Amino acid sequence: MIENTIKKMIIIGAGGHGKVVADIAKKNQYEVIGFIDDNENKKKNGKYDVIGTIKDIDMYLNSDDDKYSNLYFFVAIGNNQMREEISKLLMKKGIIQPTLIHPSAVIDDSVSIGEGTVVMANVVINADTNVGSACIINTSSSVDHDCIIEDYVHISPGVHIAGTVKVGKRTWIGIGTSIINNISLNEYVIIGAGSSVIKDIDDKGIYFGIPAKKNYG
């Protein structure tokens, strides 16, 4: 008897940022199972069925059916605290989250990317940069040299953060925002859309503008 050892996914979150990581766990030969999303009123996410709520995850991966064989799960939340719980509640059932790197992305053979982590289409990684557990480089950004980007960040497509930069826990920087080399951004900081981040950032709270300033929290 040959062993199946079809790699399959079923996804957490079935929302747009969902669809875009069945697309690239696709690319990367797992068959996509379906969803599974607390909000019972939702039954399909694009042309994938949702097949549970969180509460089903057990069910799925202690299941005999053939069908859940060599099981894996992803957690597709835009919302990086709810990303993180949801992560950490997987990692204590023992459940080791891949990866997952679209085909088009390049990336320093230096580069470490953490578990759960997605490394969306066109975004480029470059030498000895580190990319924690359960972070989001989204479409078409750059990080580059020796940067540090902690656990559950999510940084947004068209991103651009040069050499040297921490980006702290939890942090999340808006579509479009250029992040000068050499600074530090604190754990728990959102970065509004289109700024430009030129000095260290010590404090969590909102920032946004040319060059961006804190506005609340």
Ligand SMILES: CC(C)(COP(=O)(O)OP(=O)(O)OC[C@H]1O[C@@H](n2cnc3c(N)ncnc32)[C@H](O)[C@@H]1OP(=O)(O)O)[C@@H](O)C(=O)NCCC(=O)NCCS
Second form
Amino acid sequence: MIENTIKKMIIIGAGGHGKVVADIAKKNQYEVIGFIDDNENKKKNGKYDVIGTIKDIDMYLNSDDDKYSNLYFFVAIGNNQMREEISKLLMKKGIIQPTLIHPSAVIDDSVSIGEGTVVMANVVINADTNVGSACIINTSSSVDHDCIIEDYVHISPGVHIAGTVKVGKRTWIGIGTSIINNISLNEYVIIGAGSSVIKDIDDKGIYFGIPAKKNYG
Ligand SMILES: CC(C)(COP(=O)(O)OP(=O)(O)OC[C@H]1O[C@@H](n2cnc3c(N)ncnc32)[C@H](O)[C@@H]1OP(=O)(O)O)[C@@H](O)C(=O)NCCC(=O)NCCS
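Structure of the form predicted together with the ligand, given the form predicted on its own:
Every component of the complex follows; first up is the chain already shown.
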């Protein structure tokens, strides 16, 4: 019997972000079987079927059907806390999550990227930067040299991060933001769209504007 070596993928999170992840998975030679989502009303996500909920993971994992052999899962949920929760659930089950990198991304050899992280189209990541697990490095963003991007961070489209910046766990950088070099951002920070960060951010919370300031509203 010829072994079925095609890599299959079920994507968790049937939303717009999931559709983009599906495209990147395909470009990395995965056959996308479908999505699972805890919203049972979702039957389709674009051209893909929604084939179950989180509780069905074990059923697919343990299936004898060749259709589900060589199966991988990927968490494609934009919300950082939810992505962390489900990523940890997969880890508990011993499921290794791949790292997905769009072929157009330019990444230096010295960069390390954790499992379950997606790097989208036209991203640039420069020398000696470390990107953690289950992060989203979204379309056309850049992360320069010597940065530390901790686990469960989302860097939105068009964000530019200069050299030697640290972004703490679960922090979300809004679309089009710029961050100058030698800056450190705490965990659980949200930076609003189009901001410019020019100082360390030590407290959790929402910040936006040019320069970015804490929103006390
Ligand atoms: C920062 C953010 C999270 C705040 O959301 P929110 O708490 O719902 O805030 P609101 O929309 O209620 O806005 C509150 C006030 O802040 C202002 N504000 C919100 N975001 C702002 C931003 N990025 N820059 C400047 N002002 C902003 C609003 O104009 C509003 O001002 P007002 O009270 O004078 O009318 C959101 O506005 C944002 O920028 N999200 C990023 C979205 C993004 O990057 N998406 C990419 C997905 S891939």
